[in-house]
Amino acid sequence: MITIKDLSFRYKQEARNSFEHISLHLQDGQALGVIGPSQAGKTTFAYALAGLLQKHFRGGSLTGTVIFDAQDQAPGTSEIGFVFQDASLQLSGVTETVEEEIAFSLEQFGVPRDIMRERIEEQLSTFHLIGLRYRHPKTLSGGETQMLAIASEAAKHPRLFILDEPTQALDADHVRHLIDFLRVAKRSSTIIFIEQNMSATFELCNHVLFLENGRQQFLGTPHDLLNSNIDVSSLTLPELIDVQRSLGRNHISLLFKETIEWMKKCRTSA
């Protein structure tokens, strides 16, 4: 459980506050879509959340609160994952395979080594490394780089698991293995998932946080966000939405056999 009361954050020396007056509540199980236009403040929020700004941004002013399991501070590293953007800035530089470098995370926390063999069999399994095992990580494809991200950070089975544009260097086919894994861990995982693709968000998270320009312009689930009388204008919706709203739906739906049902109904009344 997550519950952030009115966090704001402004970098040293910039005239306005990347982010401000964000306040939410989020119960175990769920996940919360972070979406909005470039330059919204949403990698910023995500760091906040991971304690990355109070480390490596000192100069930076961050107010408000950030509430885990009842306790007035955010989760330790140990129970936090984190997918930077740029997946390639995050592996650790001082590994010679792929499986090293899943380990490399883990012997940060002093995880036993037999769980620590378990759980490296397990990632490598569950993203689809184990081809890739014993390759030397600076030889991997931008897609497979991420997937080793993804699979270094969920090796340690987060209680708070953040991803930062996940799928950016993904193909279809991973994009739909990565939605369905998170659908999965977020039984015991809190995710925060920060996406440019709205089809991976809608269908995964459970609410949306939509911000721009730094605030908090809706937060609610996505069918009440493409109900509303919210401008999502800055958002490149999924084709489904779109022809939805071109044909002059009231009621969007998120489902594609809902929908191909009603575009079948207005083709017999025209």
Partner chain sequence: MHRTLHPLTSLCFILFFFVIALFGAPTTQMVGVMILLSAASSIRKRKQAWKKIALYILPIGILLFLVNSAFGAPFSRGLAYALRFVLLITPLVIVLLGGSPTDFRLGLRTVPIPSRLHYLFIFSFEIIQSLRDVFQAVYIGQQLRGYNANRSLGNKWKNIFPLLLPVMLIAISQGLDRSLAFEFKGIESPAEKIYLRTLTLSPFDKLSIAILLLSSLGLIVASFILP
Contents of the next structure:
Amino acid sequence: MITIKDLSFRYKQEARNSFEHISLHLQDGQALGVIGPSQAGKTTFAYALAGLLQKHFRGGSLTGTVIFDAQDQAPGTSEIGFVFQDASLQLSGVTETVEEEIAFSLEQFGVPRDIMRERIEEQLSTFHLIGLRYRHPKTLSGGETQMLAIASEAAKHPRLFILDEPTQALDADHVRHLIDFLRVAKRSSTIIFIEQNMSATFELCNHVLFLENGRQQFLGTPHDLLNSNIDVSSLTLPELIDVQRSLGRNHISLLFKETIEWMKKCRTSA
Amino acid sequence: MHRTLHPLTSLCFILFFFVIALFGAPTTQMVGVMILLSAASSIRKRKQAWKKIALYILPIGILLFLVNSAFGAPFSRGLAYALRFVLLITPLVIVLLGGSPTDFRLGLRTVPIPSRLHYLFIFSFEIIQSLRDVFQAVYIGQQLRGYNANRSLGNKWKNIFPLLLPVMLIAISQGLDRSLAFEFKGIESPAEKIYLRTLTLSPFDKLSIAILLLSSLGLIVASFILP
Amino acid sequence: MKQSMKERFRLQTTGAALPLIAVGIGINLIMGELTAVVKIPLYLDSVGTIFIGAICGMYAAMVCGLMSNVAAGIIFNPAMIFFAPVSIVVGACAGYFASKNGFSSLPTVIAFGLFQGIITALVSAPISAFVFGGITLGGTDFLVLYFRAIGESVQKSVLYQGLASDPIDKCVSYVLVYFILMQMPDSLRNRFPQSTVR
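Next block, the form predicted together with the partner chain, ref. the form predicted on its own:
What follows is the entire complex, opening with the chain shown before.
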């Protein structure tokens, strides 16, 4: 559970806030999609949640509060999974096999060896990396590297799992595997999903936070966002939704079947 | 020496010849060189080892001998310099070419130094490769923009900047991004590290270390007792 | 409150500083390729160490120097390992200089660079004389031979050679680091672990 109250941040020597006055409340088992055009402050917001801003960006000013759980106990680094935009910079760089790369942070946190083996098997099969188990991480393709980076973070079973544009380098199959995994993972951890890929976001997330120029434009379910009068032209919407909008539908649906039914109805009435 | 060696054994091997170079009498040193040459011809990459010995160690050794025997110095002084040089450098070559990087990496985990330092050690090799790629990309990019390295000597220092600055900026910004990612890797975790795979000291390693250390000690003691 | 040495060492080599120290090591090692391209008769192989001294601190720079020489020994030339103490001293001096806010004016940087060169020559001369007897198959060997020929001892010849070449090398290195720090955008500078640079 996360409660955020009036959170704002400004980098040192920047004229405007990266994001400002963000307030939200997220229950356990929920996934929050953070969407918006580039430079909207999405990544900085994610850094704030993970506690990186105070430590790594000197001179920045962070105001507002972030409360985790009832006891205000922020998750430790072993309990946060963070997948960064550039997966190649996230790999440890000292391992020689995919298997060892997944084990790396578990080794550092002192996870017992039998549990470690279990988790490795689990991640290898979840992310379809079994065939790559003994490959050197440097020889993987962009998509495979991204999957490995996600698997390495997921292996910690994080309480808070933040993913910054994870589908960027992925092909359709990989995106499918990732979404399937996250749908299961969100039962036990809170997921913050920063994405430009709207169809993945709408499929996974119960709530979306729409940022533009650092301002909170909208917070609510994807369904409510699309049926509100908020300008979403800066987002790249899935074709399914674009079609409904261009045909002037009042009540936009996220469901494929329902939309097809509606289109059939349109045709017969025309 | 086709077996897997623990880094500690390799270190003791280097140390042993270091002691011979420092404390050994000329005859001991000659025996040491013999041992080194036979070790060099029994490792896996013996061709490379011999190449390194023939093209690097031998020329400098001979040069040292000639230079130090010249200028009116006694013949034995040149020999001492040459022997010392060979004894200091050859073990390093043998260890480097004889061991495998994987064994070394895994073995390092059992050596009692802070884990973040052995992490750094392995990682620095990784980053050299990626920085080389960055440097090549920057060099080609600057050449396409009309960069010319063949200026007159007085202007040469100005030539460094168009290459060095972009490389540094890219490298530093990548390094800072890695720093962020490392927060979640647990390198700072106070927990006792448990590794999936390690390389522990085999009985052969333990025996070798004992022999090497004892003979080193013996040599040092002997050098003080004997005239 | 003054921190203990051990504490400062730990703080300067935290997980967050490690990738930067590694970058310093990498820079040191590719400087050879860069000077070959630019055809400059200098080594400049401590630019990375000095830079780390400026942005991460003294202990980080010492680790950077040590590791650079070990790595160079493994990759290029085993003899480099014996010169690790020299690099550690360079790291210590650079870190100390930065902690006294030395990188704020060019004349100070030039003066300290020259001073660093003298220190380096003093530290490396005994090693060079002991391991190599002054011969490194490098471009400065002729200087050693010249001093030997005019009747100096090995130790003195090597020291004179060092004093003739090191101050220029270190001075250029320090000036390069100074200009790089000047050119560093604020967005990166604010993320350095230590604020020794204005």
